[in-house]
Each structure stands twice: as structure tokens, then as C-alpha cells.
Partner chain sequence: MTNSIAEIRDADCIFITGSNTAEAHPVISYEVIRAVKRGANLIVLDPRRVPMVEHATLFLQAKPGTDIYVFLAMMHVMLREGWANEAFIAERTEGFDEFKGTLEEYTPERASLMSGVPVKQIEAAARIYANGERAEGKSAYIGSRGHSAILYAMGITQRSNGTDMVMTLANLAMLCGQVGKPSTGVNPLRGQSNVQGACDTGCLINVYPGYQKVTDDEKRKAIAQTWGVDDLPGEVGLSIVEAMQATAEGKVRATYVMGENPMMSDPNTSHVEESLRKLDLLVVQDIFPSETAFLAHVILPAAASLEKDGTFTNTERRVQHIKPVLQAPGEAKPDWWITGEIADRLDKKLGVERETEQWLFPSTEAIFDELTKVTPIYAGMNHARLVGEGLRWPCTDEEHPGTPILHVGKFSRGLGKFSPVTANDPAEQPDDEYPLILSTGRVLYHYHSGTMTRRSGPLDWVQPRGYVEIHPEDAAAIDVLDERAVTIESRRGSVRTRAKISENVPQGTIFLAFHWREAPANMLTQDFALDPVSKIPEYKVCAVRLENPRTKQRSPKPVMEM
Amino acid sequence: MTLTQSNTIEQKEVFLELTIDGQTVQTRPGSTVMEAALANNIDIPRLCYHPELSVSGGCRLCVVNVEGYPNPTPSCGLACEDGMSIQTQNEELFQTRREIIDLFVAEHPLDCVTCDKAGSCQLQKYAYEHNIKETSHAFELPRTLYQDDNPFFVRDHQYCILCGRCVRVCDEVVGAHAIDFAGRGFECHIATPFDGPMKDSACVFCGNCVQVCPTAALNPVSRMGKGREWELERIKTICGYCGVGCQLEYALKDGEILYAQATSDGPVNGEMLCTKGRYGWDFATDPQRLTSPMLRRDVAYEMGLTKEDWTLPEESPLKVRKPNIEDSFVPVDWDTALDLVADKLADTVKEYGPDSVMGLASARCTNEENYLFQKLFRLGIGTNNLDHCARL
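Return the structure of the sequence above as one chain only, in the form predicted alone.
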């Protein structure tokens, strides 16, 4: 066999074959049992596990029975082996998980009827599935700290189950390491350095900790007391702050945006967002937001679009802080605005040359739109006078 022939031979990808709940599945070497199960629509209860974070194994809710293993084993950190036979559901596992949830609610308020997270709380979900109405142990609330020291999210420690998701996402994904476990035993809680205000820590207020929290320990300020999760309308869209194209989902009540979050199927960003994408949506309902192109009144009068004559004042309307736009401008349709801009631009270039104009692109446009914009100026108009407003 020649070297050229050997290079063209495709190496076959190796898969492991195992049985989960009687179903034969294939997975790649290095996968965990949890990953293999979820990839084949086999749901395993879990609280501390998150697909974008390192394995913790702390909650023990994801234990499974493996043939040949003496005891139930957490599936989140169990590497798949060829020929494995696994059970994720049986009476023994049900009772084991029921006892674990019983221990969780022994120090977790069961005020679901007034909780903002009701309907999307994972602990509530598993308590319902395992018929836990109240704890069989002595109830004690070890964490009572309530912190609303920033304008973005509330930290209500009584609902914290110490799953560590917020700590891991802050460390592994964001890289800020603004929070960590503090104290021991019943004194253990998630804290900033010396329990200081969040704004004095290394927190960048991206809100990814809020995204991954399975309970009501972390909640957006903007949604507190505004409605139950099942009452909210969900709209998927693309973040408009830069050209990355992160997918996000707005939660609305009566047409008002309550909060934004990432979606698990986001092709670019997964379940993570930056500060702007998660919290910078208030412009959508700002009363100063323009909803149509606006034309200065004197130009509109010359074009016959208004019957009111108007003279440009000595101080430009653009220099007035928070002006009443309708005092100086009139709304027009998009065709009128685009035709006017195209005609004025062509006239300027024709009279003064292509370098008499410049283009200012926007980071809120997509990469494709900015590419076409620079193409218009460099090839269409013939100038390299271009800049980009990359500072949002």
C-alpha cells in the first residue's frame, strides 16, 4: 500500500455499546453514563449535574444500578464501558432518591405556592415525582441570608441546596471566581469574599449563576412578584448587542419583558450569556425608543410630507439632552427614508468625491451585515473612510 493510498483510508469511529433500561445504546469512549442516557432521551434525576460544567457528584440523586457493581453509583461521573448493563429506574433507586429529596426538604422551605420559581424549580419537580409533601426529619433552616445588594439578581440563601452549580459556572465558564463555598456543616453557604456585597466582588454580573440555579436561591430582580412561570410567554430571538449571534429567550407577562435567559439548544452560546444579552433589554420598552424613521421637519416640509413650515433652531435638536423628538422630526416610512438617504449620499459623492463621506458600522449588526456595509463603501462608493462602533 502506498503512502497516498493509506492517507485516503478513513478511520472508523469507535463506539461503545451498552444497555440502559433494556435499551441498547451507543456512545463515544470517554462519555459518562449520564451523557449516554440523556443523548438517548433516557432521563435520570439530577440536581448538581449540568452538561456544561464539571462533574460534582454531590447530590447523589443520579445514582444507577450497574450489573456487577455492589452498590448504586452516581451516573454523572461514571465512565461508560463496553457491555455495561445499567438500570436507572427501579424500586430500590426510587426509595434511595426519595430519601435524598426528603433530606433536601428538611432544610428547604416548602412555600411553593408563593415562590417565584414554582413551575421551573427542579427540587419541586422531583419532590412531586417522589410524593414528598413534607420532610420526615426535623425541619431546620440553616441558611437565612437574603441579599439584594445589586440591581440584577436576588440571592435568597434559604432556598439554596448547595449544589455548587453557581460556583462552578463562575469559575469554569466565566472565569471570575466571585463566589465559593464558605463555612462547614450547617454553616456552609455560598459566599463572596467575607460575605461582602456582590458589587465589591469579582462578579461581572453576567447572570450565568442565575441561569444554572435549580431552585429559587437565585432569581432576576425584574421578575420578582411579576407572575408564575407557567403564566409567562416565551419568545426565542437573537441577541442584538453584537455579531456573535447568541440565542436567547425572553419571558413576557402581558407583553412586558420580565427577564431574558439562554436556551439549552443555542448553537452559539449554549446556556450562557454575557451581561448585555441577559440584562440589557430595557431599551425595548424605553419611551424614547424610535419605532420608525424620523425626518427633520424642514426637510419633510420641502418634500411635501407635512404642511407645517419649520425652521432649524440655532441649537441643533441633536444636542438637546432627552429632547421631545416630535418637536423637530416627523415619522416617515422606510421607503421614503431610504430613498432620501440614497439620493443625498449619491449627490454628495458626485459633487465632492467619495472621500467626502464616511461610514460608521455598528456592533449591534450581524457580521454579515457589517461585511456588506464595508463592501458598499469600499466598492460601491470607493472610499476607505470606515469606522466601527465596537464600544457598546
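It should be emphasised that the depicted structure is a prediction, and the values quoted were computed from it without experimental measurement. Think of the rigid core as the biggest set of C-alphas that the two forms share within 1.5 Å after superposition. Numbering follows the first chain given and starts at 1. What changes on going to the form predicted in complex with its partner chain:
- In the core-superposed comparison between the two forms, I20 has its Cα shifted by less than 2 Å.
- The two forms, fitted on the rigid core, differ between the two forms by less than 2 Å at the CA of D254.
- After superposition on the rigid core, the Cα atom of D339 is displaced by 2 Å or more between the two forms.
Okay, that is the form predicted alone; can I get the form predicted in complex with its partner chain now?
What follows is just the one chain, with no partners and no other molecules.
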């Protein structure tokens, strides 16, 4: 990410120097130990910390030893100071973290064998790394609500560890503030107003909460029960909707998209997406997709491809409730269609001149395609009658 790169243009570069795990690290004033460590590929266990969100400090997993401090201190909120000496890994810290994870799983079921998040769950990762097979405490599930009230995501509160990332992303980034903590203490949970359905809240279904959720508390509906994380193929590309150009990653199994998510290296959007980008990909497999070139029935008849003559109905296609393309068109092979187009274009150019042809390119096609399209008109046909929907 180069998000803060631009700041430095007017600012003098000042650096602090500190030691993390024996490694000398330079960082800007105001950055935290967590940020400095991550920037230098030093991985500190963390659950509630998220680089795009404000610091919470609730999970206590990111504790480190600071020289001169009596107790382990969370690194997520710890401002770097010149000359600081930090230890992120040692036996004592390992044990502390182990105890913390032990407590986490005292209220989080370890049914990873059937969990959709297995493989990308942060808690699972740390439980594994710290050799926690089950809790040593009395297991009790304080949150049991299972809310499956929308086609975007499922909220399964039993897996919620109250890291609050979803609440923060909803407030600090999306600005919707559809969810917040409700209740307190052991009864504390993440709630919509009155624990009602998502649609009745201020939710805009951007799914950024799902994106930042470290456990299976929030999962896309589209992937539920469809495959394990490690079986999925992942392809990064750019969203096809608006002009922001968000990078996203599709997770597929057997050639079928199971879900989309942003990746932290997205140059424009980081880990954020909107509802269209994250959930609006299923149109691609809609049965109404055009799958073969087609000629209108009257054209096909003229060419002797169909037996019945046909005329274009006078009624506007907008007035037809559910128009069916097969009623008016017949499929043909590519050669037939392309030759027909080339023929007719050539005839028009010959008869009426190049300026009798108009081309409409597309703001949703690639640069290469638009380039070729305008070249066709300018070089192939010889006209500048060439526009696209930039203005619409």
C-alpha cells in the first residue's frame, strides 16, 4: 500500500530507530510498534488489530516485551520511541498468548472440521500455532444467535470473538454504523438495532465487515458449505462496475465463483469494496447470457436461414414485460454473423460514404478493445462518428 506516500511531499522526513527482536528498524514518528513490526515483516499475533482501522486493544494477543516495562504491553497501541527495544517472541510471551487463546476458545467452538472459515480463520491459526486443542476452562457459549436474514452474509454469533473490527469498519470507513456493541460483559455482542434483521438496519451490504472478520462469525452466504479454503482457486482482477477500479480477488471452486473479497494490496481500495463489487458477480452465469451470434428472424429469412418470414413488432421492447430473445432471433455460427456484418458495413460505406456509419464503443470494455474499435472506425471505415457512453 502506498496510501500515505503522498503526505511526504511537503513533510520533512524524520525517522525513529528502534530494535525489534534484535533487528534495527526505522519508522516515522507517530507509528505504532505493530506498524513498524509489520512493515519489516515481523509478524506479531493479533486479532482485533486491522491496519485500516483504529486501534482497539481488546484482544490482548499482540502483547510484546518492552525493555524497561514491567508487564507485556499490546503493540497495537504502543507508539514507537527512539531507542526502544522490543521483543515480540519469547517463552513468556508465548505462554501469555497461549493463555489468551485458551480463554478465547472457552467461548468459541472448535468445530473447525465443519467450519467454512477453516484455513483462513485467524483464531484457528493462532490456536494451532500455540498448540491449543481445546480449552482448559469450562466451555460456555455466551452468544448463540444465528442470523441468516439476507442473501449477502450470515452472522453466526457463536464464532464471534468481539474483536469489533466489523463495528469499526462500518463506522470509520463505510460511515453506515449499522452495527454496534450491545449489552456488556459476558453478554456483550455485536448487534443491529434491537438485534433485528440486517435489512431493517442502516446496513448497505458492502460486506466490509465480512472482509475484516477474523473468524467464521461473518461469512458470505454464497460460499456456505461449498468448499474448504484450501481447495479454492484465487484470481485477482479489477472490478467491472464503477470507475474507481477496485482490485478484488475471486475465490473459485471447479470454475464456479464462491465469493469475492478485496486483498490488502489493492492499490486503490485496500481491503474495502462496495456491495456491487463484492456481491454483484453472479450475473455472469445468468441463464439469459448471450451464448451464440444471432440474426433477427427477418434477416435470417432473407438469407434463407429460416423458413418463416417475420417482421419486427411495432411495440417497443421496453413495453414488453418479459421479452424473450429467441422469439425474435435465430442463432447462427460466427462466420455467418461476422460475414453478414462485414458485408452490410461494406455496402453502407460504398453506398453512403464512411460518415453514414456510427460506432458506439463501451466504457465497460477494455482499453485494448476500445482502441481496436476506434481503429476500426477510423482506419477501417474512415469516419470519426465514434462515441461511447462517457457522457451518460
